[in-house]
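The chain that follows stands alone, in the form predicted on its own, written as structure tokens.
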Amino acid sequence: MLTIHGLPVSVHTRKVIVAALEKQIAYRNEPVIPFDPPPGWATLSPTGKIPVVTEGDLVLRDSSAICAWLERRQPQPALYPAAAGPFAEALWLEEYADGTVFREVIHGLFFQQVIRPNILKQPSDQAAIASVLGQAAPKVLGYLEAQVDGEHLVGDAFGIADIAVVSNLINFHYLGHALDPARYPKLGRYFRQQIRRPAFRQALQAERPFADSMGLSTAFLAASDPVTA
């Protein structure tokens, strides 16, 4: 069976989990915390990052590589557009989510609000948090707001761009932040709609114990009622 190694509340691990759920590919999740990895982790993950996927002798690293492989492994339902133009747009938004959104917003907030106080036993840097929320987040969220023009980010079908972007926005909310409805009305509606999707609902249900144990905020789940309805 496919094994997805990585903490399920990770943006990138969730991305792979949701892709597998959309394609109805059976898997099991082996939670791995990069700051406290299991023996042999350096062999599975030379970078030390999550997720890693194993199936028999096959080992795959990097969420984008894994999702592209899942698409080849089971083409339907497709998560990548067939036409060249929309395909390129989907790849760009996936990369923007994995790179810019994660690195400039989510990673910094998660490090300061969760990793420093809970794992490193250090106080959070409130100035660093304020800088992310005041400078990086408005730029990134403003760009995403401009990309929303319908139910999905690319074309008329749910796909990899939606998975990558929404996975980041989930962690933004887990950290106790929210999308200002006055500044990001389209993005907010889009987010609430997407987390009601069955694959996201199932992923969120499965990771809920981890979110609770880490003290993450789940108020947005009750507000949008995606997992308790």
Ligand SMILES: N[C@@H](CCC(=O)N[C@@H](CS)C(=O)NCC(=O)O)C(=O)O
Contents of the next structure:
Amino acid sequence: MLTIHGLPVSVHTRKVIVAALEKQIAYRNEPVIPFDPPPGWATLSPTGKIPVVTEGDLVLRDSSAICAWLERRQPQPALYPAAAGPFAEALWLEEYADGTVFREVIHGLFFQQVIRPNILKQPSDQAAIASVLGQAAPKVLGYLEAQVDGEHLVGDAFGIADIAVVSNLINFHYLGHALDPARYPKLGRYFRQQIRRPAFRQALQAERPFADSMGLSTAFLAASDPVTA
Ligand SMILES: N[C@@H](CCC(=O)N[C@@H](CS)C(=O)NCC(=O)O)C(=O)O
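Let me have the form predicted in complex with the ligand next, following on from the form predicted on its own.
Starting with the chain above, the whole complex follows.
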């Protein structure tokens, strides 16, 4: 059985967990916290980041590399489009989510709202939070809003772009922020539909104790079940 190392409320760890759940690949989760890693972690994760996957002697790093490996390991159900154009579009949105959405919005908010007060024992920088919410978030969420055209982000099947984007949006909600329905009506509806998928439900249920212990906001989970939009 493979082991997914990483705190399950992490955007990139959840991405791998949901991909494994969609493919019904059995795994166990080792909830490694990057700020307080276990001995030997630097060998498993040269960047110090989560997630890492191990299976026997195999060690895999980076959520994108791991998800691509899962697809080769068990091709069905496919999480990547077969045709070249949609495949590239899915990889772009995966990269946009993992890089831009995470780095410019989620990471900054998480650092200020959770890491600084709870782990570093420093006050949150309210100006930094306001800057992310006022400048970076509208740009990124506006782009995502424009990408929603139907049930899934690429083509007519659920896939890696949906997993990567929705995983970021879950943490945006965990941090107590909402998608303004006037500005992001399609993205909000899309998000509420996606988190009802069995794989997201299962992942969210399993990570709930971590979310609760970290004081994250879970009100959106009750509000989105059943989908009312
Ligand atoms: N490109 C990496 C990014 C992983 C990443 O940024 N993970 C975050 C948690 S979601 C992390 O480990 N942060 C701690 C750190 O940067 O030290 C991937 O896709 O796995």
